[in-house]
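The chain below stands alone and is given in C-alpha cells; this is the form predicted on its own.
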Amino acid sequence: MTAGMDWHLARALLEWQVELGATEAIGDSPIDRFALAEAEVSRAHAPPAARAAAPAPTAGPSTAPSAAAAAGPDPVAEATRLARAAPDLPALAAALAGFAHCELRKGARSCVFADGNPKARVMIIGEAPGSEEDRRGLPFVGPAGQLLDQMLAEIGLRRNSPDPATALYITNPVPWRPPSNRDPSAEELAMLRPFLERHIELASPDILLLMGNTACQTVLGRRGIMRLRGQWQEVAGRPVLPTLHPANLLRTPENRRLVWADLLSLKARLRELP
C-alpha cells in the first residue's frame, strides 16, 4: 500500500479499477500477450487427448488481492465487536484507545474519554476535543467548556459533583482531535459510533443532552442544530434534547438565550423524572 493511503481510500481505489474492467493487476515482468495467443490457438487445434493433458495457458501467477482481503477488516464491525465486549466503562476506554482503524488518533496526543460522574442524571455528548481537550485528555476544558460549566451550574448541575442528581457525565463521539480542528467525517463517526452506543448504554443516564450538529448527527441521525435546538426527542426510550455548542455561543454571543431556554427546560424536565 503506498504511504499515507488508508484502506478506506485503497478500498475506493481498488473498486473503481474493478469498475473499469481491470481484471489483473500489473506483473514485475512484461506479458507476450501474442504469445499466449499463438499457444491457445495451437492447443485448439491439438488432438483431444493432448488438449486434455496440457494445462490451459495463463499471464503468470495473479498477484491481484482480492477486494475483500485489500479492504481488511471491517472496522465498523470491530468496533462494534470491541464495545459490546466491555463489560464496563474502564473497558471501554481501554477498547477505544486501542482501537487502530480510526485515523484520527495518528495526529492527536490523546484519547479523550469522558469526564464527570458517570452516575449521573444527564450525559452530555458534544463534538470532538480540540487542542486544549486533547492536551488534558478531557473533554470541555477549553474556553468553551468553562462556559458550559458556568451555564450548566446555574441549574444546579456540575460535572464533579458526588450527588448523580446534581452531576454531570461527559463524553464526545469522537475521542480524537481531528487535524485543524475540523468537523469529523461521516466515515468517522459512523466507524466510532458502536464505542458511544455502549458508552450511553453503560453510564446509563436519565437524560442525553446533544450539543451542536456533530452530537445530533451521531445520535439523532440529523444535522441542522438551529432546527433541533430545544425540541425534545426520543432514542431508545431515553429523553434526548438537543441544543447549541457553547463554542457557537463564544462566537455568536445572542444565542445565549437560547440556549439559556434550553438548560431551563432540561432542569424542568429532571424534575417531572421519578
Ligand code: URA
Given for the second form:
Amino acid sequence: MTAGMDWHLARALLEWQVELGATEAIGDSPIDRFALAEAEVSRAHAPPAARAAAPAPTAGPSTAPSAAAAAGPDPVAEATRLARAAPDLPALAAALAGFAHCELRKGARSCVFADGNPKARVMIIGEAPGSEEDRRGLPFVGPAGQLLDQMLAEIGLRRNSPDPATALYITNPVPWRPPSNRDPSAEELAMLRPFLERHIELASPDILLLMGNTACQTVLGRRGIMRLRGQWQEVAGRPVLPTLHPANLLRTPENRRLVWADLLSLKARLRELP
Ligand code: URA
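Now that you have shown the form predicted on its own, what about the form predicted together with the named molecule?
So here's everything in the complex, that chain up top.
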C-alpha cells in the first residue's frame, strides 16, 4: 500500500478499478498503453535520424492528446475499403484484427471474430464480447452464451454441428470488449459496420437472428427491441428476426417465454424456406 493511504481508501480504489473492468492484476505498476501506442506511431512516422534520437516509449503517466484527435483517414471509409477487399472469411478476420482506428482494441485482449459453422443457415448477431469472450477469443462463451446454446438446442440448432441445416454461426457487431462492458457507442458501431456487412455477405446465411438492441441498431438502423422482437424483417433480400439478448433473459427470466415464441417462429421459417 502507498505510504499515506489508509486501508479504506486503498480498498475503495481497488473496488473502483474492478468496477471499471480491471479484474486481473498483471503488473506492479500501471502502464498507460494509450500513451505507449501514440509514442510508437510518432516514432514510426519520424525521419530516420529523429527516430534514432527519439527515446523509446516508456510506461508512465502522459498528458499526450488522444490519437482519435489527430487528423487521419476517415475510419468508416477505411473500414469499407478493407472489408470490401476481403475475398473470404479468414481475410476478413485478418482485416478486422488489423483495423487500427477503433480505440476499443487497445483495452481488449482478443479480437473476437466468430464461432460455429460458417456454412450454417442461421447466423446470430449479438452485441460485443464480455470478459469471458475476451479471455477465450470466442463469442458467447460466458453465462449469456451458455443460455443461448441451451435455447437454440431446444429447436435443434448447435454452433458446432457439421450439417448447415442444424448449425449456427455466431458473431458480434463489435469484436473488442468495451471497457466495463459498457454499450458500444453509435460511432463505434458505424465504424465497424462495414466489417459486419461483409461478414454477412461472405457467410451468406438464409436467416439472420438479431439478439438485442445493438444488433438491431447495426443491421436495421433501429432500436426498440421490445417492439421489434418477433417481427420478421428483410435486409438485402434476407429474412431477419429480432429477439431479446440472452443477457436480458438472465436479468429478467420471465422474458424467456417471449424468446421461446421467437425461436418457434424461426424454426417454422426454416422449414418453409427452400
Ligand atoms: N454478449 C454478446 O452480445 N456477445 C458475446 O459474444 C457475449 C456476450
